[in-house]
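One chain comes next, on its own, written as structure tokens: the form predicted alone.
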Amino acid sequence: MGPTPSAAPRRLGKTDLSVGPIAYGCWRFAGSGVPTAREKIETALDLGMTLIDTADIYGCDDGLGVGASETLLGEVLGDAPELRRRMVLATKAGIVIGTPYDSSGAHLRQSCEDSLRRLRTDVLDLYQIHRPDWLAHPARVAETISELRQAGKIREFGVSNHTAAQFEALQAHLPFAIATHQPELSALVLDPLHDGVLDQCLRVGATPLAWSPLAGGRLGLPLDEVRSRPGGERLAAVIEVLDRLADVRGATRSAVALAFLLAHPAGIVPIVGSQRPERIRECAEATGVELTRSEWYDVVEASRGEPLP
């Protein structure tokens, strides 16, 4: 039997960039030595996770400061330059501790230069606005991004945590298509199914990148622990469905949860962030799992907490 459709490479929007169906994210990447970090990156790349997604702010949640994740990834690339050629390198900017958002031209230009320096690369394959800045006019943001692209500092551009309307407002001022749309999306968080984000991706051909596709680890919790939590009924219901589907296939719960996202026609690329190579391998098994239409809707109904009409 050949590979499932879920295992096929996925094009980033209308660009010439193609990536594996699952991406590797570096939110919790900082804090280890270079050998450990390199093992995680090599494991991900060997498994076909060719989109490596980070952000200038990653590391702050762990008390390591701005740029910690990018700096460590840059050290890995300095230690093994050949890895750079195997990846599509993505980073994000626009969050400033204490502000909290800044998409002004001056800040984005400086952030891009800082990311290039920390990542030890000449160009960022995908540059993303991490969260929208309501004080930045989309025309000015588009002007800055266009300048960075024309200067060869970035190849393609995407947005993260933007509404469909914010995406449209920014796209209206850009002379090229926004490649990616990165919302929170998992079997537990289905907002993009209803708020227009996935519909927009289908309409304009942007690629959705799903952050927290395992609901921040909640989908990996033991069922007994979930049931004992206040208000844990919905999470328990989702886990029960995922476990039932996993048992039938001899697969892991995580693989089924990711396969649920891979099945959507928008070509969702889930971004997994496990810090253990064995867990990264487990996530990669999702590309070998296919759900029936009925099974897919079973997950949706469990997440909704009620039957579909």
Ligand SMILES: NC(=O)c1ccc[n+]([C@@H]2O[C@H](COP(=O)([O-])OP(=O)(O)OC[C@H]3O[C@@H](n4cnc5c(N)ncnc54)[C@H](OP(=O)(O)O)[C@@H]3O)[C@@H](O)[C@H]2O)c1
The other form holds:
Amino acid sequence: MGPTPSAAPRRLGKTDLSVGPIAYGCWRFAGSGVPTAREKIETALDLGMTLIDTADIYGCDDGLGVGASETLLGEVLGDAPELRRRMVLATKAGIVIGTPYDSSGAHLRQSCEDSLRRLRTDVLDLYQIHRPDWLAHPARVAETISELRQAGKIREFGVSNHTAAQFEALQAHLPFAIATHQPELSALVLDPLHDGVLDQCLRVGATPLAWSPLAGGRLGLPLDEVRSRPGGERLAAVIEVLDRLADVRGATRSAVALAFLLAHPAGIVPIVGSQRPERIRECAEATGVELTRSEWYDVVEASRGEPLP
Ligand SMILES: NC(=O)c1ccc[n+]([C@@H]2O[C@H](COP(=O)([O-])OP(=O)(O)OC[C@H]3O[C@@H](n4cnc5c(N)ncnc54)[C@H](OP(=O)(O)O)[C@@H]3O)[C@@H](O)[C@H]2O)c1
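With the form predicted alone in hand, show me what the form predicted in complex with the ligand looks like.
Let us now look at the entire complex, which starts with that chain.
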């Protein structure tokens, strides 16, 4: 296969922004004090995880309300303003609890202001539509995004949970390139290999950001526990392959699982979500793990549950 995935920064889409090959995500971030939160962000940045991904609604799943994760990250930045210069700050808008999606101009403009205030920053480096709103015409969404960009409130723009066709529809109305596509993607969830999203990234040069790259922690479970679960056969098969590849290298399973994503030619940036500094460090070791071509396909076949033709 190619060379060992490099730890060097890489370009985000066709933009002037460069980021580390692994990103850090703040979905599970809300709920601690500022010192603990600051330690996680500093750990990630020190390891070269310079893209920090959050969203307006992060914190809601923990019962802490809209903006809780952004607010805590803003407090970290208030405490240590120098960290802002070391990160590419990404957030998202467009999910409204109870609606559930709103990408109207009024909502996006308000959400952007709210995120800027909570994050204590003048500009959002990457602004993403969190999920597509079927009631928002892509031309109107593009107008709003262009307006926010012209006003200097956002630097670059990306989408999350969009199909390739939805990305295309939005791109058709935008005067600049969409920088990022953020699907769920891991050794367990391989849909973007087949649904056109990674092919589109390869074609247009957008950067794929993989959310839940350890399948939200399922890839971190003990093998025995997974084996004893009803329906756990496919997950167990993936873990067995990852463990085999980890053993021969003296690497951790999570590093191998992330190296599997890093090996794809689209330049996938996995967004790790652990809240434990020691596990964030283990994840960073992925940049030193090289899989052979046949090992990479072993992971794919275990994930499919059947051999490739
Ligand atoms: N766009 C979207 O719709 C969307 C949706 C979901 C997530 N995201 C983004 O993706 C980021 C990552 O998502 P995620 O948190 O589900 O990612 P993940 O890295 O797949 O999972 C992290 C979870 O796995 C657990 N885990 C278990 N064993 C682990 C190990 N050995 N190493 C690391 N973690 C282990 C972590 O627990 P500990 O904390 O105890 O280590 C944590 O709860 C989010 O923060 C967010 O930025 C985006």
